[in-house]
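This document opens with one chain alone, in structure tokens, the form predicted alone.
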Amino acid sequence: MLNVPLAGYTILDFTQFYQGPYATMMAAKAGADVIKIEPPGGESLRLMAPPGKETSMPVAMLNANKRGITLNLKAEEGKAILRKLVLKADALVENYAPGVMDRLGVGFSVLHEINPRMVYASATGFGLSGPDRDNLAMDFTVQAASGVMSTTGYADGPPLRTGAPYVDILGGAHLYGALMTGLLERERTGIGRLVEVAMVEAVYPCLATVLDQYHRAGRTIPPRTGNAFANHNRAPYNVYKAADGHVAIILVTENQWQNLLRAMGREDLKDDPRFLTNTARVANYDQTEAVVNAWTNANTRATIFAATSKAKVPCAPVRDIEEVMNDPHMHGRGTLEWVDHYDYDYPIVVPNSALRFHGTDKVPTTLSPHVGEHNEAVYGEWLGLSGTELARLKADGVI
């Protein structure tokens, strides 16, 4: 056996779509057992697969060294597999909308009876209880609902969403520290209970610059300003134009202006009254940005980055998904993995978990499984069901 944090602990993943499945790989990478429940068919994410494929790039990438089975909850012959699924289960983690499982008569209530050691950990838009219970709930309309998509463009544009669905992966970190918090309880207690993470309530932290903003304004909503800091309240604090495509600079001590000057060739600025403290670039907030953008626009972002590393100065090219995918530093440290993937035709990209553990040994990739690819090893290992058995089930609609 792998020398593993989670190695002998088995999780029945019933998520779908992005939020569970991100949490529960993570789990799959820290050595856990764990096994993704689909219905007979495929979960929904699977039909933004290509053209007569079953593998959507999400479901490869979040569901990587998960073993798979189906099983169709709504036939009573599923929901008794299902309980005895949870006898040698450690935990159940399911992102249904709020009260699907009880509906079913297989939520929280049920299984603890069945197995009290099992920690269940429920995922949804808005929380288990409360006035906006029901609300449907995706990562865009979740980063309209939290506040998060007002403070996103420019003030004299709409709201935007961000361009990646960073609510529902935020919402999955969250799920894992539930998850685990739960299962170290367990372990000193004997008894497992429910979890629950609400993606509305684990993203409301994010606003906190947009609050503190807020409350210094007399308590008067900052508007939107794109990719500058909050109310232009620091400078330079941007996303600039290079010869080549964009760089992000940060400013966050007042040396660093004095080192940004240095790697500017801008030297004669250094005793500018309009540039010498925050405060006066900001007053002088469109002179502060020529200076930078005058220089930006006239060199690369490569020669842009070298200088600021240099100079100690904060900043980062702009970088396409392209470039990121095939990042050497990621690849060096093992975070992004090159597999080849039965459903694609050439190599694809798959990230590792995030979570390091120094001293242990690496858990290798296992690709997503194929719809209910493990039935036959999981009935048969689990519950001793015979392959005439597995076809019956199969044949009825039940896995």
Second form
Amino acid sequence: MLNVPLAGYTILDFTQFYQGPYATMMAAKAGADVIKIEPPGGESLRLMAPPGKETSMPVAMLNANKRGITLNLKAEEGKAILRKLVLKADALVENYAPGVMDRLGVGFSVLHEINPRMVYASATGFGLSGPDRDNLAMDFTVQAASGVMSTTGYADGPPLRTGAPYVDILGGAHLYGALMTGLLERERTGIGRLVEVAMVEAVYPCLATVLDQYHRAGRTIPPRTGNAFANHNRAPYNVYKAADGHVAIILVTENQWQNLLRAMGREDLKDDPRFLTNTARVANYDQTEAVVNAWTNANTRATIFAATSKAKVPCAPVRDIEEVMNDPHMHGRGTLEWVDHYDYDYPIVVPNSALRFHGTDKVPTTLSPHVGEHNEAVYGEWLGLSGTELARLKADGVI
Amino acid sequence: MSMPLSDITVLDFGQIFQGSYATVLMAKAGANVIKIEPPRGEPLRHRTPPGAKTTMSFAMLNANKRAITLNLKTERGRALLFDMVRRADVLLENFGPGAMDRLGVGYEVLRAINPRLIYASGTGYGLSGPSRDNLAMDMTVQAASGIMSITGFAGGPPVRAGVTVADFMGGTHLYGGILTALHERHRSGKGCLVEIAMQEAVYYTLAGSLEQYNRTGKVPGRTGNEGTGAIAPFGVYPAKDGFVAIHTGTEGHWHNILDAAGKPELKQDPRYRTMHDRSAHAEEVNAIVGAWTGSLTKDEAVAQAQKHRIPLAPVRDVTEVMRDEHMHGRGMLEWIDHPDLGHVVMPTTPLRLHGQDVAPTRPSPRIGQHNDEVYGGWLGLSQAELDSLRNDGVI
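Can you switch from the form predicted alone and show the form predicted together with its partner chain instead?
Every component of the complex follows; first up is the chain already shown.
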């Protein structure tokens, strides 16, 4: 028996795409028994896998360590089976659009009657109430609606989406937090709540800096500044071209300028009044940028990174995803690992949960399940259905 | 008031964004969060412009906390911390790895004092591994984590997400980690060290790009707003007064756009029948969609999207978002009178437990505002002792 924080918890996982599955993956990696319940053809994300496959990297990453079963909630018998599952579960998680589970007759109020201890966690784009509730939500549209896209890109260009769908994942991370809060509260009160996260709300706090700049600038909206700080209020603070790519360099304290001069071998500028303080450097923005660019353009990312590290200047190479997935640091820490996956012809890198509990065991990685892989284990061994019943449910399209 | 964390006391050494976000979520869930700062305030305070008393960022991230000061570089300061640790459930810090150990107040020391204490650490790269000591800020983590490499226009440089996504992602995971550790403690009676690295917290956002890489063997480049090219329509389209973003997921969404655009006859056009067909004719598809959105204001486009079920959203600026009727109606945003900022919009918590209360907003505290209340009222120090600690620079 592993020593893991969520040992003994059973979670019914109706999640799809990214947001919901991310939350339940974290629960699975913390030791919960997560039963992913898909419609008989598999959840929507599966449809994006190449022809003949069930798995894409998102499926493999977001559904590791889950058991997979199928269930047709449109069939009466499917609903009856869900009611049985609910009796044995601690939580149910779903990220369908608002009202979908209610229309199927298996919404929170119905299931809460059956098992008042079960926490019901819902993730949506805009929440279960309010005028925007039924707006269709994808990571991309929420990036637009939430204001974050308006802050990304260049002043003379259009708003720009962030290439990584972080709103989905951030929503999922909040959902996990809400689920854990609901479960903890249940331990105290015995009552499982409806807990809810809306993506557009989960991303709002990220606007803190921009909102601050808005107020500072006399309530005017800062224009997009590419990689530079809002209103070009800090320097150096940018992505600079290196001989073999780019590096991000940002100064957050005054003494880091002297450190950077040391790293660049430009101590000749150490008393130059044009650059002595951030205020001076902002006033001489182009000249400051030119000094940094002259150095970075002539050096490789590795040289720049070594010099800035030694001099204690915040800097990072801009890494592509191949470099990231091969990162010796994350492999060394056990965050990333190579696995053989049934749907790939070669080993792939999969991540573990970003939540790390020292002194507890790591849940050994199991692959994302096939559609319905654990139907027998869950319906047979756990719910106690016979082989004949299972065969019939399958024939009738219930599972 | 019934709040899920009302019996939890948190010693909050969170600074700047990552740590403070985790603890503001705890405070909003009812925890007793005591923000502990060095006597001159945490680094985020230092970004307050001359003449101003606080910033929006600070106010957002430190609402509902009490603030005390403590100098951990003094012997008496450390003794005060040990006294508080005996009475606390959680300690959170997001200093560089090893900072608390060097001060003699690291996890091992505190665990010996209170084995039930949950110690939460947020860093850029984690407490172990070769990159552990790399200096980490949101921007450098965006660069190192790969996010930046897939953001921007083809042929242009990598671009950062305009908001501090890595910081907030880290803070959210810290919250989840602490709550998980509270379960673990419920089971085992023991606290543990919970650790989050920002770089690891954002890794999953690469999932789609990693898929492209694995299937094609090519490192994904930057594609602006166009996505991977596998989905059409997908992108940012012009409106009369700005832009709208559209992400179609199904054939039905395409049909709905054609209905809204008054071009239902194109549903049968073989060039546009499937997602694959539309991707192959992306320019024509974008021209059809752009002509439609360009004839509408953002509000009109949103109304059409709601009527016809189209995944479309206006690209909103921050003032449109902070005045959003939807989030104000749901209670996520509220107007408050902040003693240092005036009448401003503040968020509560994105974590919503139906049937439970959210802590009513209290404005972010000033440096050391609650020293008397916490050291006097909670720890039981006398006024003379408090005066002496102040004089000696301990608090």
